[in-house]
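Here you get one chain, nothing else, as C-alpha coordinates; it is the form predicted alone.
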Amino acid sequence: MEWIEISLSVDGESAEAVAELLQRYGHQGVVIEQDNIEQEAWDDGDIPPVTTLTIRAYIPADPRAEEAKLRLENALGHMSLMYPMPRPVYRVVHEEDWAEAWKAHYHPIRIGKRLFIRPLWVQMETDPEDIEIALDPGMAFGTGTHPTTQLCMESLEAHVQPGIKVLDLGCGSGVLGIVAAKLGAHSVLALDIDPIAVRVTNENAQQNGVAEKITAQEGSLESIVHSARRFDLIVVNIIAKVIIAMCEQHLGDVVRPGGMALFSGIIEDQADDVEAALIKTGLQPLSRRKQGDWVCIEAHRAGQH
(Lines of atoms letter the chains of each structure in order from A and count residues from 1; the text may use other names and numbers.)
(Lines give C-alpha, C1' and ligand atoms only; values in the text may rest on other atoms or scores of the structure.)
Protein backbone atom coordinates (compact mmCIF):
# COMPACT_ATOMS: atom_id res chain seq x y z
CA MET A 1 0.00 0.00 0.00
CA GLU A 2 1.07 3.58 -0.63
CA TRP A 3 0.44 6.76 1.36
CA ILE A 4 0.27 10.41 0.38
CA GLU A 5 2.19 12.79 2.61
CA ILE A 6 0.60 16.25 2.87
CA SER A 7 2.87 19.01 4.17
CA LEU A 8 2.50 22.76 4.75
CA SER A 9 5.12 25.16 6.11
CA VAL A 10 3.52 27.84 8.29
CA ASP A 11 4.39 30.32 11.01
CA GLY A 12 3.62 29.76 14.67
CA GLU A 13 0.42 31.79 14.61
CA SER A 14 -1.31 29.62 12.02
CA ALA A 15 0.24 26.27 13.02
CA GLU A 16 -2.52 25.28 15.44
CA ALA A 17 -5.32 25.94 12.95
CA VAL A 18 -3.52 24.08 10.14
CA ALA A 19 -2.73 21.13 12.40
CA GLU A 20 -6.38 20.94 13.48
CA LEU A 21 -7.45 20.93 9.82
CA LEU A 22 -4.97 18.23 8.77
CA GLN A 23 -6.00 16.16 11.79
CA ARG A 24 -9.36 15.61 10.11
CA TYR A 25 -7.72 13.87 7.17
CA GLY A 26 -4.50 12.36 8.47
CA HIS A 27 -4.07 8.75 9.58
CA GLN A 28 -2.92 8.57 13.25
CA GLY A 29 -2.70 12.33 13.77
CA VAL A 30 -0.25 14.88 12.41
CA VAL A 31 3.44 15.69 12.70
CA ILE A 32 4.62 19.16 13.73
CA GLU A 33 8.26 19.82 12.86
CA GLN A 34 10.41 22.86 13.64
CA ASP A 35 12.19 23.99 10.46
CA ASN A 36 15.72 25.14 9.64
CA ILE A 37 17.58 23.56 12.53
CA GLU A 38 20.88 21.86 11.81
CA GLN A 39 21.68 18.59 13.58
CA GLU A 40 24.59 20.31 15.31
CA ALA A 41 22.12 22.60 17.05
CA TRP A 42 20.24 19.62 18.50
CA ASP A 43 23.48 18.06 19.62
CA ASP A 44 24.69 21.28 21.29
CA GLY A 45 21.30 22.08 22.82
CA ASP A 46 21.42 25.52 21.14
CA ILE A 47 17.88 25.52 19.73
CA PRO A 48 16.78 28.80 18.11
CA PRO A 49 13.27 30.21 18.62
CA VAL A 50 10.48 28.79 16.47
CA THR A 51 9.85 30.82 13.32
CA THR A 52 8.52 28.25 10.84
CA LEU A 53 6.82 24.92 11.42
CA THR A 54 6.03 22.19 8.92
CA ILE A 55 2.76 20.33 9.50
CA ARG A 56 2.54 16.85 7.95
CA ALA A 57 -0.27 14.33 7.63
CA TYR A 58 -0.62 11.04 5.77
CA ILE A 59 -3.64 9.70 3.89
CA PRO A 60 -4.04 6.36 2.05
CA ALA A 61 -3.30 6.60 -1.68
CA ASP A 62 -6.66 5.12 -2.68
CA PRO A 63 -9.60 6.32 -4.83
CA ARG A 64 -10.75 8.61 -2.00
CA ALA A 65 -7.49 10.55 -1.93
CA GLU A 66 -8.41 13.06 -4.65
CA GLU A 67 -11.65 13.95 -2.91
CA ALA A 68 -9.81 14.40 0.40
CA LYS A 69 -7.24 16.65 -1.26
CA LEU A 70 -10.00 18.76 -2.85
CA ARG A 71 -11.80 19.20 0.49
CA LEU A 72 -8.53 20.11 2.18
CA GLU A 73 -7.65 22.71 -0.44
CA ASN A 74 -11.15 24.21 -0.25
CA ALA A 75 -10.81 24.52 3.54
CA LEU A 76 -7.39 26.14 3.18
CA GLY A 77 -8.92 28.56 0.68
CA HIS A 78 -11.46 29.67 3.27
CA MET A 79 -8.72 30.04 5.89
CA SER A 80 -6.71 32.18 3.45
CA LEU A 81 -9.44 34.81 3.62
CA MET A 82 -8.39 35.45 7.22
CA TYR A 83 -4.69 34.57 7.11
CA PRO A 84 -2.37 33.76 4.16
CA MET A 85 -2.01 30.02 3.66
CA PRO A 86 0.56 28.16 1.55
CA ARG A 87 -0.48 25.50 -0.92
CA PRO A 88 -0.04 21.94 0.36
CA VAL A 89 2.79 19.81 -0.99
CA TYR A 90 2.01 16.16 -1.77
CA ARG A 91 4.47 13.25 -1.83
CA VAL A 92 3.88 9.51 -2.24
CA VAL A 93 5.34 7.33 0.51
CA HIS A 94 5.53 3.53 0.22
CA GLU A 95 4.05 1.36 2.96
CA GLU A 96 7.44 0.09 4.10
CA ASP A 97 8.72 3.66 4.44
CA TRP A 98 5.66 5.08 6.19
CA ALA A 99 6.63 4.41 9.81
CA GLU A 100 10.14 5.66 9.15
CA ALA A 101 8.71 8.82 7.54
CA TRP A 102 7.02 9.64 10.84
CA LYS A 103 10.22 9.10 12.80
CA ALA A 104 12.30 11.22 10.43
CA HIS A 105 10.59 14.42 11.54
CA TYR A 106 11.15 14.10 15.30
CA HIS A 107 14.29 15.27 17.05
CA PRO A 108 15.37 15.70 20.65
CA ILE A 109 14.85 19.15 22.07
CA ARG A 110 15.96 20.98 25.21
CA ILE A 111 13.43 23.21 26.93
CA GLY A 112 13.94 25.53 29.88
CA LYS A 113 16.88 24.82 32.15
CA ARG A 114 16.74 21.05 32.62
CA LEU A 115 14.07 19.48 30.42
CA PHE A 116 15.21 17.17 27.62
CA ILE A 117 12.51 15.73 25.36
CA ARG A 118 13.39 12.92 22.96
CA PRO A 119 11.64 10.36 20.76
CA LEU A 120 11.74 6.84 22.16
CA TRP A 121 14.05 5.54 19.44
CA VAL A 122 16.70 8.28 19.81
CA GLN A 123 19.41 7.70 22.38
CA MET A 124 21.57 10.68 23.38
CA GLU A 125 23.95 11.45 26.19
CA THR A 126 22.41 13.79 28.74
CA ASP A 127 23.77 15.93 31.54
CA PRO A 128 23.40 14.61 35.12
CA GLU A 129 20.94 17.37 36.01
CA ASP A 130 18.74 16.81 32.93
CA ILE A 131 15.15 15.69 33.38
CA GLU A 132 14.56 13.37 30.44
CA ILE A 133 11.16 12.62 28.91
CA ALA A 134 10.93 10.00 26.14
CA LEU A 135 7.82 10.09 23.97
CA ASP A 136 6.07 8.19 21.22
CA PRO A 137 5.01 10.63 18.48
CA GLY A 138 1.56 9.27 17.83
CA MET A 139 -0.29 12.43 18.90
CA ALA A 140 -0.16 15.90 17.39
CA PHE A 141 0.70 18.35 20.16
CA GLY A 142 2.50 16.11 22.60
CA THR A 143 6.02 16.14 21.23
CA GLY A 144 7.38 19.39 22.61
CA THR A 145 7.89 20.97 19.18
CA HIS A 146 4.95 23.37 19.31
CA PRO A 147 5.52 26.73 21.05
CA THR A 148 2.42 26.32 23.22
CA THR A 149 3.77 23.09 24.67
CA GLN A 150 7.25 24.53 25.18
CA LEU A 151 5.85 27.53 27.06
CA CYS A 152 3.87 25.24 29.36
CA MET A 153 6.96 23.17 30.08
CA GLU A 154 8.94 26.28 31.00
CA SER A 155 6.14 27.38 33.33
CA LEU A 156 5.94 23.94 34.93
CA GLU A 157 9.69 23.96 35.53
CA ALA A 158 9.31 27.31 37.29
CA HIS A 159 6.27 26.47 39.43
CA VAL A 160 6.08 22.74 40.21
CA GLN A 161 7.02 22.14 43.84
CA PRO A 162 7.70 18.70 45.36
CA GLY A 163 4.57 17.02 46.68
CA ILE A 164 1.93 19.13 44.93
CA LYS A 165 -1.21 17.82 43.22
CA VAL A 166 -1.54 18.72 39.53
CA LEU A 167 -4.40 18.72 37.03
CA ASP A 168 -3.54 18.47 33.31
CA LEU A 169 -6.79 19.45 31.59
CA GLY A 170 -6.78 18.28 27.97
CA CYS A 171 -3.74 16.05 28.36
CA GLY A 172 -3.17 14.91 24.74
CA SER A 173 -0.10 12.66 24.81
CA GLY A 174 0.44 13.30 28.52
CA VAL A 175 3.72 15.13 28.07
CA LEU A 176 2.87 17.99 30.45
CA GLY A 177 1.68 15.64 33.18
CA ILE A 178 4.85 13.59 32.77
CA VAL A 179 6.97 16.73 33.06
CA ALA A 180 5.11 17.71 36.26
CA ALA A 181 5.58 14.23 37.73
CA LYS A 182 9.30 14.20 36.93
CA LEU A 183 9.68 17.66 38.46
CA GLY A 184 8.43 16.23 41.76
CA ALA A 185 4.63 16.50 41.78
CA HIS A 186 3.01 14.03 44.17
CA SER A 187 0.18 13.18 41.77
CA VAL A 188 -1.20 14.22 38.38
CA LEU A 189 -4.76 13.83 37.15
CA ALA A 190 -4.65 13.89 33.33
CA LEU A 191 -8.05 14.44 31.73
CA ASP A 192 -9.08 14.36 28.08
CA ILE A 193 -12.34 13.80 26.24
CA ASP A 194 -10.50 11.65 23.66
CA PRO A 195 -10.05 8.00 24.73
CA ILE A 196 -7.00 7.68 22.46
CA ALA A 197 -5.31 10.52 24.37
CA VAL A 198 -6.00 8.69 27.64
CA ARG A 199 -4.45 5.50 26.29
CA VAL A 200 -1.39 7.28 24.92
CA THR A 201 -0.91 9.20 28.18
CA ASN A 202 -0.92 5.94 30.13
CA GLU A 203 1.58 4.37 27.72
CA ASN A 204 3.93 7.35 27.88
CA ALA A 205 3.65 7.56 31.67
CA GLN A 206 4.63 3.89 31.90
CA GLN A 207 7.54 4.39 29.51
CA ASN A 208 8.84 7.29 31.61
CA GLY A 209 8.54 5.51 34.95
CA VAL A 210 5.86 7.79 36.42
CA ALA A 211 2.76 5.64 35.93
CA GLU A 212 2.24 5.43 39.71
CA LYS A 213 1.95 9.24 39.87
CA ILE A 214 -0.35 9.80 36.87
CA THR A 215 -4.03 8.93 36.63
CA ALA A 216 -5.30 9.38 33.06
CA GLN A 217 -9.07 9.40 32.57
CA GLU A 218 -11.72 10.44 30.11
CA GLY A 219 -13.32 13.56 31.51
CA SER A 220 -13.77 17.30 31.40
CA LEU A 221 -13.77 20.34 33.63
CA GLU A 222 -17.42 19.75 34.54
CA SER A 223 -16.63 16.42 36.18
CA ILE A 224 -13.92 18.03 38.34
CA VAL A 225 -16.07 20.98 39.40
CA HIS A 226 -18.85 18.63 40.49
CA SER A 227 -16.43 16.40 42.40
CA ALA A 228 -15.18 19.36 44.46
CA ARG A 229 -11.57 18.18 43.94
CA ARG A 230 -8.98 20.94 44.19
CA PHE A 231 -5.43 21.10 42.90
CA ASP A 232 -2.27 22.99 43.80
CA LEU A 233 -1.52 23.60 40.12
CA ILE A 234 -3.51 23.21 36.92
CA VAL A 235 -2.18 23.38 33.36
CA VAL A 236 -4.47 23.96 30.37
CA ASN A 237 -2.90 23.91 26.90
CA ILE A 238 -5.89 24.18 24.58
CA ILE A 239 -7.04 27.32 22.72
CA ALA A 240 -8.19 30.73 23.93
CA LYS A 241 -11.90 30.35 23.19
CA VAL A 242 -12.07 27.05 25.10
CA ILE A 243 -10.25 28.55 28.08
CA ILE A 244 -12.68 31.48 28.13
CA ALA A 245 -15.62 29.06 27.99
CA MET A 246 -14.12 27.09 30.87
CA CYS A 247 -13.94 30.26 32.95
CA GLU A 248 -17.72 30.51 32.63
CA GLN A 249 -17.90 26.95 34.02
CA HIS A 250 -16.15 27.86 37.30
CA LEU A 251 -12.63 26.94 36.20
CA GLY A 252 -11.15 28.90 39.10
CA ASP A 253 -12.90 26.67 41.63
CA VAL A 254 -10.62 23.70 40.86
CA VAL A 255 -7.52 25.63 42.02
CA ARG A 256 -6.78 25.57 45.74
CA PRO A 257 -6.44 28.97 47.48
CA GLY A 258 -2.82 29.94 46.96
CA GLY A 259 -2.53 27.60 43.97
CA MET A 260 -1.23 28.26 40.46
CA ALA A 261 -2.85 27.97 37.03
CA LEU A 262 -1.00 27.89 33.69
CA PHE A 263 -2.77 28.57 30.38
CA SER A 264 -1.35 28.20 26.88
CA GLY A 265 -2.57 27.82 23.29
CA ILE A 266 -3.14 31.59 23.29
CA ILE A 267 -2.14 34.03 20.54
CA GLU A 268 -0.85 37.34 21.88
CA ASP A 269 -3.82 39.41 20.71
CA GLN A 270 -6.17 37.03 22.58
CA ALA A 271 -4.33 37.31 25.90
CA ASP A 272 -6.23 40.30 27.27
CA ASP A 273 -9.58 38.58 26.71
CA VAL A 274 -8.34 35.41 28.39
CA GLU A 275 -7.02 37.34 31.39
CA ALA A 276 -10.34 39.18 31.77
CA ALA A 277 -12.12 35.81 31.84
CA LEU A 278 -9.63 34.43 34.38
CA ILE A 279 -10.30 37.35 36.72
CA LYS A 280 -14.04 36.68 36.55
CA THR A 281 -13.48 33.06 37.56
CA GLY A 282 -11.39 34.04 40.59
CA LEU A 283 -7.87 33.74 39.19
CA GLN A 284 -5.38 36.60 39.18
CA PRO A 285 -3.01 36.79 36.18
CA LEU A 286 0.59 37.23 37.33
CA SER A 287 2.81 37.08 34.26
CA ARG A 288 3.10 36.05 30.63
CA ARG A 289 5.66 33.93 28.86
CA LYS A 290 6.05 34.53 25.13
CA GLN A 291 7.47 32.69 22.14
CA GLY A 292 6.81 34.38 18.83
CA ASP A 293 3.10 35.19 18.70
CA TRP A 294 2.22 32.63 21.38
CA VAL A 295 1.60 33.40 25.05
CA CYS A 296 1.39 31.34 28.24
CA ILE A 297 -0.46 33.09 31.06
CA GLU A 298 0.55 32.29 34.64
CA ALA A 299 -2.13 33.02 37.24
CA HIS A 300 -2.86 32.21 40.88
CA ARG A 301 -5.84 31.97 43.20
CA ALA A 302 -5.71 34.26 46.21
CA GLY A 303 -5.56 32.80 49.70
CA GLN A 304 -3.48 30.31 51.64
CA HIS A 305 -3.24 26.53 51.32
Contents of the next structure:
Amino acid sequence: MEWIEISLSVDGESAEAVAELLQRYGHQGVVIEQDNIEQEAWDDGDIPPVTTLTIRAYIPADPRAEEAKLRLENALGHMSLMYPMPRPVYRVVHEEDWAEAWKAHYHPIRIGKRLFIRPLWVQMETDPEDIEIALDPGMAFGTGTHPTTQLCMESLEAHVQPGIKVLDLGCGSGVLGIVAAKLGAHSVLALDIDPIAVRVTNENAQQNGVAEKITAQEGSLESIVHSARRFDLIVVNIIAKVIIAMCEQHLGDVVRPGGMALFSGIIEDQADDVEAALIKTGLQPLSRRKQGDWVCIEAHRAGQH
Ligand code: SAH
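Please give the corresponding structure for the form predicted together with S-adenosyl-L-homocysteine (SAH), as opposed to the form predicted alone shown earlier.
Complete assembly follows, chain above in first position.
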Protein backbone atom coordinates (compact mmCIF):
# COMPACT_ATOMS: atom_id res chain seq x y z
CA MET A 1 0.00 0.00 0.00
CA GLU A 2 1.12 3.54 -0.72
CA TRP A 3 0.53 6.74 1.18
CA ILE A 4 0.78 10.38 0.28
CA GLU A 5 2.72 12.53 2.69
CA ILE A 6 1.45 16.10 2.87
CA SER A 7 3.87 18.56 4.46
CA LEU A 8 3.79 22.28 5.10
CA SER A 9 6.45 24.44 6.71
CA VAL A 10 4.86 27.19 8.76
CA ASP A 11 5.71 29.59 11.56
CA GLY A 12 4.58 29.12 15.14
CA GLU A 13 1.60 31.40 14.73
CA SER A 14 -0.18 29.45 12.00
CA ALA A 15 1.05 26.01 13.11
CA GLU A 16 -1.92 25.15 15.27
CA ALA A 17 -4.48 26.13 12.66
CA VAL A 18 -2.66 24.15 9.95
CA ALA A 19 -2.25 21.14 12.24
CA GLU A 20 -5.95 21.21 13.05
CA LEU A 21 -6.79 21.36 9.36
CA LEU A 22 -4.46 18.50 8.41
CA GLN A 23 -5.87 16.48 11.30
CA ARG A 24 -9.14 16.36 9.38
CA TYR A 25 -7.51 14.70 6.40
CA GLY A 26 -4.57 12.79 7.77
CA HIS A 27 -4.69 9.18 8.81
CA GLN A 28 -3.76 8.79 12.51
CA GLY A 29 -3.23 12.45 13.18
CA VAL A 30 -0.42 14.79 12.30
CA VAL A 31 3.27 15.01 13.06
CA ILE A 32 4.63 18.38 14.12
CA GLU A 33 8.37 18.90 13.94
CA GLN A 34 10.37 21.83 15.10
CA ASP A 35 13.19 22.54 12.66
CA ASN A 36 16.66 23.75 13.59
CA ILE A 37 16.64 23.00 17.31
CA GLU A 38 19.77 24.55 18.73
CA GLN A 39 20.97 22.25 21.45
CA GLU A 40 23.12 24.97 23.03
CA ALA A 41 20.09 27.16 23.44
CA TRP A 42 18.70 24.59 25.83
CA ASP A 43 21.87 24.09 27.80
CA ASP A 44 21.80 27.51 29.41
CA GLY A 45 18.05 27.66 29.63
CA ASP A 46 17.62 30.37 27.00
CA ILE A 47 14.40 30.75 25.13
CA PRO A 48 15.08 29.08 21.79
CA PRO A 49 15.02 31.19 18.61
CA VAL A 50 11.75 31.34 16.73
CA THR A 51 11.85 28.45 14.31
CA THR A 52 9.86 26.95 11.53
CA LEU A 53 7.55 24.06 12.23
CA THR A 54 6.85 21.36 9.69
CA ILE A 55 3.42 19.80 9.84
CA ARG A 56 3.01 16.41 8.17
CA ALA A 57 0.05 14.18 7.59
CA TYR A 58 -0.49 11.02 5.60
CA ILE A 59 -3.42 10.00 3.43
CA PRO A 60 -3.92 6.70 1.62
CA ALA A 61 -2.93 6.96 -2.07
CA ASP A 62 -6.32 5.78 -3.30
CA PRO A 63 -8.86 7.19 -5.76
CA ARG A 64 -10.16 9.63 -3.14
CA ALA A 65 -6.75 11.23 -2.65
CA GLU A 66 -7.17 13.80 -5.45
CA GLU A 67 -10.42 15.03 -3.95
CA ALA A 68 -8.85 15.25 -0.48
CA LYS A 69 -5.98 17.30 -1.91
CA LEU A 70 -8.41 19.67 -3.60
CA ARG A 71 -10.41 20.19 -0.44
CA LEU A 72 -7.28 20.72 1.58
CA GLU A 73 -5.93 23.29 -0.90
CA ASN A 74 -9.26 25.07 -0.83
CA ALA A 75 -9.16 25.29 2.95
CA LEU A 76 -5.53 26.46 2.88
CA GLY A 77 -6.60 29.10 0.35
CA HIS A 78 -9.08 30.45 2.90
CA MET A 79 -6.48 30.39 5.63
CA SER A 80 -3.99 32.31 3.48
CA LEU A 81 -6.25 35.34 3.96
CA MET A 82 -5.19 35.30 7.62
CA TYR A 83 -1.66 33.90 7.54
CA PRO A 84 0.93 33.64 4.81
CA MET A 85 0.52 30.04 3.71
CA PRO A 86 3.03 27.98 1.74
CA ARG A 87 1.76 25.42 -0.77
CA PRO A 88 1.59 21.88 0.55
CA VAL A 89 4.29 19.50 -0.64
CA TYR A 90 3.15 15.99 -1.61
CA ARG A 91 5.30 12.90 -1.63
CA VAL A 92 4.38 9.27 -2.16
CA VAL A 93 5.69 6.92 0.51
CA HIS A 94 5.48 3.14 0.68
CA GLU A 95 3.84 1.46 3.63
CA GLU A 96 7.15 0.23 5.02
CA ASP A 97 8.65 3.74 4.73
CA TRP A 98 5.60 5.39 6.23
CA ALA A 99 6.61 5.20 9.85
CA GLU A 100 10.20 5.95 8.82
CA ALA A 101 9.40 9.04 6.78
CA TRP A 102 9.96 11.62 9.50
CA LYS A 103 12.97 9.99 11.09
CA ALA A 104 15.51 11.97 9.10
CA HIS A 105 14.29 15.10 10.89
CA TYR A 106 14.51 13.79 14.39
CA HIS A 107 17.58 14.54 16.49
CA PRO A 108 18.56 14.16 20.18
CA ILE A 109 17.56 17.00 22.49
CA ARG A 110 18.32 18.10 26.00
CA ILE A 111 15.42 19.40 28.08
CA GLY A 112 15.43 21.03 31.49
CA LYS A 113 18.37 20.13 33.69
CA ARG A 114 18.83 16.41 33.21
CA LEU A 115 16.49 15.08 30.55
CA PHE A 116 18.03 13.79 27.38
CA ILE A 117 15.69 12.57 24.66
CA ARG A 118 17.14 10.64 21.77
CA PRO A 119 15.77 8.70 18.84
CA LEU A 120 16.04 5.00 19.54
CA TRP A 121 18.33 4.51 16.56
CA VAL A 122 20.88 7.19 17.54
CA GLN A 123 23.50 6.33 20.19
CA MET A 124 24.93 9.26 22.15
CA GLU A 125 27.36 9.88 25.01
CA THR A 126 25.52 11.13 28.09
CA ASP A 127 26.56 12.47 31.49
CA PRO A 128 26.15 10.04 34.40
CA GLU A 129 23.40 12.17 35.93
CA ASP A 130 21.44 12.43 32.67
CA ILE A 131 18.03 10.83 32.55
CA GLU A 132 17.96 9.29 29.11
CA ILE A 133 14.79 8.52 27.20
CA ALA A 134 15.01 6.68 23.87
CA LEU A 135 11.97 7.02 21.65
CA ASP A 136 10.59 5.61 18.46
CA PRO A 137 7.25 7.38 18.13
CA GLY A 138 6.28 5.60 14.90
CA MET A 139 3.04 7.17 13.78
CA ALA A 140 2.11 8.43 17.24
CA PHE A 141 2.61 12.08 18.16
CA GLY A 142 5.40 12.76 20.61
CA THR A 143 8.94 12.86 19.28
CA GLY A 144 9.80 15.25 22.09
CA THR A 145 10.63 17.93 19.53
CA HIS A 146 7.39 19.85 19.80
CA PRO A 147 7.52 22.90 22.10
CA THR A 148 4.44 21.75 24.02
CA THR A 149 6.02 18.38 24.79
CA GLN A 150 9.20 20.13 25.89
CA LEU A 151 7.33 22.50 28.20
CA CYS A 152 5.56 19.52 29.81
CA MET A 153 8.87 17.69 30.26
CA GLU A 154 10.43 20.71 31.99
CA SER A 155 7.42 20.96 34.21
CA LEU A 156 7.51 17.24 35.02
CA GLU A 157 11.16 17.57 35.96
CA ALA A 158 10.18 20.30 38.41
CA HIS A 159 7.15 18.56 39.91
CA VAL A 160 7.50 14.77 39.84
CA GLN A 161 8.28 13.49 43.34
CA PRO A 162 9.44 9.92 43.88
CA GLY A 163 6.61 7.47 44.44
CA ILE A 164 3.75 9.51 43.00
CA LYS A 165 0.89 8.27 40.83
CA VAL A 166 0.66 9.98 37.45
CA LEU A 167 -1.96 10.22 34.68
CA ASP A 168 -0.68 10.94 31.15
CA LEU A 169 -3.85 11.88 29.29
CA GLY A 170 -3.30 11.92 25.50
CA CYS A 171 -0.08 9.95 25.78
CA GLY A 172 0.88 9.80 22.07
CA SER A 173 4.27 8.06 21.98
CA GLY A 174 4.20 7.82 25.79
CA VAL A 175 7.02 10.34 26.06
CA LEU A 176 5.62 12.22 29.08
CA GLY A 177 4.63 9.11 31.01
CA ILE A 178 8.08 7.64 30.43
CA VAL A 179 9.73 10.86 31.61
CA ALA A 180 7.57 10.76 34.77
CA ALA A 181 8.45 7.11 35.40
CA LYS A 182 12.15 7.82 34.89
CA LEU A 183 11.90 10.74 37.32
CA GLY A 184 10.73 8.32 39.98
CA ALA A 185 6.94 8.13 39.69
CA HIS A 186 5.53 4.95 41.23
CA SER A 187 3.03 4.33 38.44
CA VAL A 188 1.67 5.98 35.31
CA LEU A 189 -1.68 5.46 33.65
CA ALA A 190 -1.28 6.47 29.99
CA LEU A 191 -4.50 6.99 28.04
CA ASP A 192 -5.09 7.87 24.40
CA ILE A 193 -8.05 7.60 22.07
CA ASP A 194 -5.72 6.41 19.32
CA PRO A 195 -4.95 2.66 19.53
CA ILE A 196 -1.64 3.22 17.71
CA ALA A 197 -0.54 5.54 20.53
CA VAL A 198 -1.34 2.81 23.08
CA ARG A 199 0.76 0.26 21.21
CA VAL A 200 3.64 2.70 20.69
CA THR A 201 3.55 3.75 24.38
CA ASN A 202 3.85 0.12 25.45
CA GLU A 203 6.77 -0.42 23.09
CA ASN A 204 8.56 2.72 24.23
CA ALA A 205 7.94 1.90 27.92
CA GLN A 206 9.51 -1.51 27.36
CA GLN A 207 12.44 -0.01 25.51
CA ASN A 208 13.12 2.40 28.39
CA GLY A 209 12.88 -0.24 31.11
CA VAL A 210 9.75 1.28 32.71
CA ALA A 211 7.09 -1.11 31.35
CA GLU A 212 6.24 -2.25 34.90
CA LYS A 213 5.34 1.27 35.95
CA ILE A 214 3.29 2.23 32.88
CA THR A 215 -0.17 0.98 32.01
CA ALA A 216 -1.26 2.17 28.57
CA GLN A 217 -4.93 1.93 27.63
CA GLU A 218 -7.20 3.11 24.89
CA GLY A 219 -9.58 5.66 26.37
CA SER A 220 -9.93 9.10 27.79
CA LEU A 221 -11.25 10.96 30.80
CA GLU A 222 -14.56 9.05 30.82
CA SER A 223 -12.74 5.80 31.61
CA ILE A 224 -11.51 7.18 34.96
CA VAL A 225 -13.65 10.10 36.02
CA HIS A 226 -16.41 7.89 37.43
CA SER A 227 -13.99 5.59 39.24
CA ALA A 228 -12.49 6.45 42.59
CA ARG A 229 -9.04 6.71 40.98
CA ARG A 230 -7.14 9.83 41.98
CA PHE A 231 -3.71 10.93 40.81
CA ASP A 232 -0.96 12.94 42.49
CA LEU A 233 -0.15 14.54 39.15
CA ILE A 234 -1.85 14.66 35.77
CA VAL A 235 -0.33 15.89 32.51
CA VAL A 236 -2.54 16.73 29.54
CA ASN A 237 -0.85 17.88 26.34
CA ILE A 238 -3.67 17.93 23.80
CA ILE A 239 -5.20 21.22 22.61
CA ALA A 240 -6.98 24.04 24.43
CA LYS A 241 -10.41 23.12 23.07
CA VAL A 242 -10.15 19.53 24.30
CA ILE A 243 -8.79 20.60 27.69
CA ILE A 244 -11.68 23.03 28.15
CA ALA A 245 -14.18 20.31 27.18
CA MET A 246 -12.54 17.93 29.67
CA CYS A 247 -12.86 20.55 32.41
CA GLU A 248 -16.59 20.55 31.74
CA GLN A 249 -16.48 16.76 32.26
CA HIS A 250 -14.99 17.14 35.77
CA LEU A 251 -11.34 16.72 34.89
CA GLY A 252 -10.36 18.29 38.23
CA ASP A 253 -11.93 15.37 40.12
CA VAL A 254 -9.20 12.97 39.02
CA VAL A 255 -6.54 15.06 40.77
CA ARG A 256 -6.23 14.28 44.48
CA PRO A 257 -6.57 17.23 46.85
CA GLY A 258 -3.13 18.82 47.04
CA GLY A 259 -2.14 17.24 43.68
CA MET A 260 -0.68 18.91 40.58
CA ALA A 261 -2.02 19.26 37.04
CA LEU A 262 -0.01 20.29 33.97
CA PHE A 263 -1.62 21.39 30.71
CA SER A 264 -0.20 22.20 27.32
CA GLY A 265 -1.07 22.29 23.65
CA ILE A 266 -2.23 25.81 24.46
CA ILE A 267 -1.29 28.95 22.55
CA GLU A 268 -0.88 32.09 24.57
CA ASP A 269 -4.13 33.70 23.40
CA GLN A 270 -6.10 30.73 24.72
CA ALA A 271 -4.41 30.50 28.12
CA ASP A 272 -6.93 32.76 29.93
CA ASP A 273 -9.87 30.68 28.67
CA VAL A 274 -8.16 27.47 29.73
CA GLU A 275 -7.43 28.90 33.19
CA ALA A 276 -11.06 29.95 33.60
CA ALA A 277 -12.12 26.39 32.76
CA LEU A 278 -9.56 24.96 35.19
CA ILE A 279 -10.96 27.09 38.01
CA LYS A 280 -14.48 25.81 37.26
CA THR A 281 -13.30 22.22 37.61
CA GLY A 282 -11.68 22.95 40.97
CA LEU A 283 -8.08 23.51 39.88
CA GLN A 284 -6.05 26.56 40.80
CA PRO A 285 -3.68 27.84 38.08
CA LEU A 286 -0.27 28.56 39.62
CA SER A 287 2.13 29.47 36.84
CA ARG A 288 2.77 29.41 33.12
CA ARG A 289 5.80 28.21 31.20
CA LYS A 290 6.27 29.63 27.72
CA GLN A 291 8.09 28.75 24.56
CA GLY A 292 7.37 30.92 21.55
CA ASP A 293 3.58 31.16 21.33
CA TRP A 294 3.04 27.97 23.30
CA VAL A 295 2.13 27.83 26.97
CA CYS A 296 2.13 25.15 29.65
CA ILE A 297 -0.15 25.91 32.61
CA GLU A 298 0.79 24.47 35.99
CA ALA A 299 -2.14 24.14 38.36
CA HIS A 300 -2.96 22.41 41.61
CA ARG A 301 -5.98 21.19 43.50
CA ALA A 302 -6.40 22.81 46.87
CA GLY A 303 -6.49 20.61 49.96
CA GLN A 304 -4.44 18.06 51.81
CA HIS A 305 -3.36 14.61 50.77
N1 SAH B 1 1.75 13.41 25.22
C2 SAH B 1 2.43 13.44 23.94
C3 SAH B 1 1.44 13.48 22.78
C4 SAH B 1 0.65 14.73 22.66
S5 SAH B 1 -0.32 14.79 21.15
C6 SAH B 1 3.38 14.61 23.90
O7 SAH B 1 3.32 15.44 24.80
O8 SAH B 1 4.19 14.73 23.00
C9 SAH B 1 -1.95 14.62 21.77
C10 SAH B 1 -2.39 13.19 21.91
O11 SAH B 1 -3.68 13.25 22.51
C12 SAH B 1 -2.55 12.43 20.60
O13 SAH B 1 -1.88 11.19 20.70
C14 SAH B 1 -4.07 12.23 20.47
O15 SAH B 1 -4.42 10.97 19.89
C16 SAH B 1 -4.54 12.30 21.90
N17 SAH B 1 -5.90 12.78 22.10
C18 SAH B 1 -6.59 13.72 21.40
N19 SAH B 1 -7.81 13.92 21.93
C20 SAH B 1 -7.89 13.11 23.02
C21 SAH B 1 -8.90 12.85 24.01
N22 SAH B 1 -10.06 13.49 23.97
N23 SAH B 1 -8.63 11.96 24.98
C24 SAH B 1 -7.44 11.32 25.03
N25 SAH B 1 -6.47 11.49 24.13
C26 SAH B 1 -6.68 12.38 23.13
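Please read all numbers here as calculations on a predicted model, not as lab measurements. Numbering follows the first chain given and starts at 1. Superpose the two forms; the largest set of C-alphas matching within 1.5 Å is the rigid core.
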* **Cα displacement of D293 between these two forms reaching 2 Å, rigid core superposed** => no
* On a core-based superposition, does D272 travel 2 Å or more at its Cα between these two forms? -> no
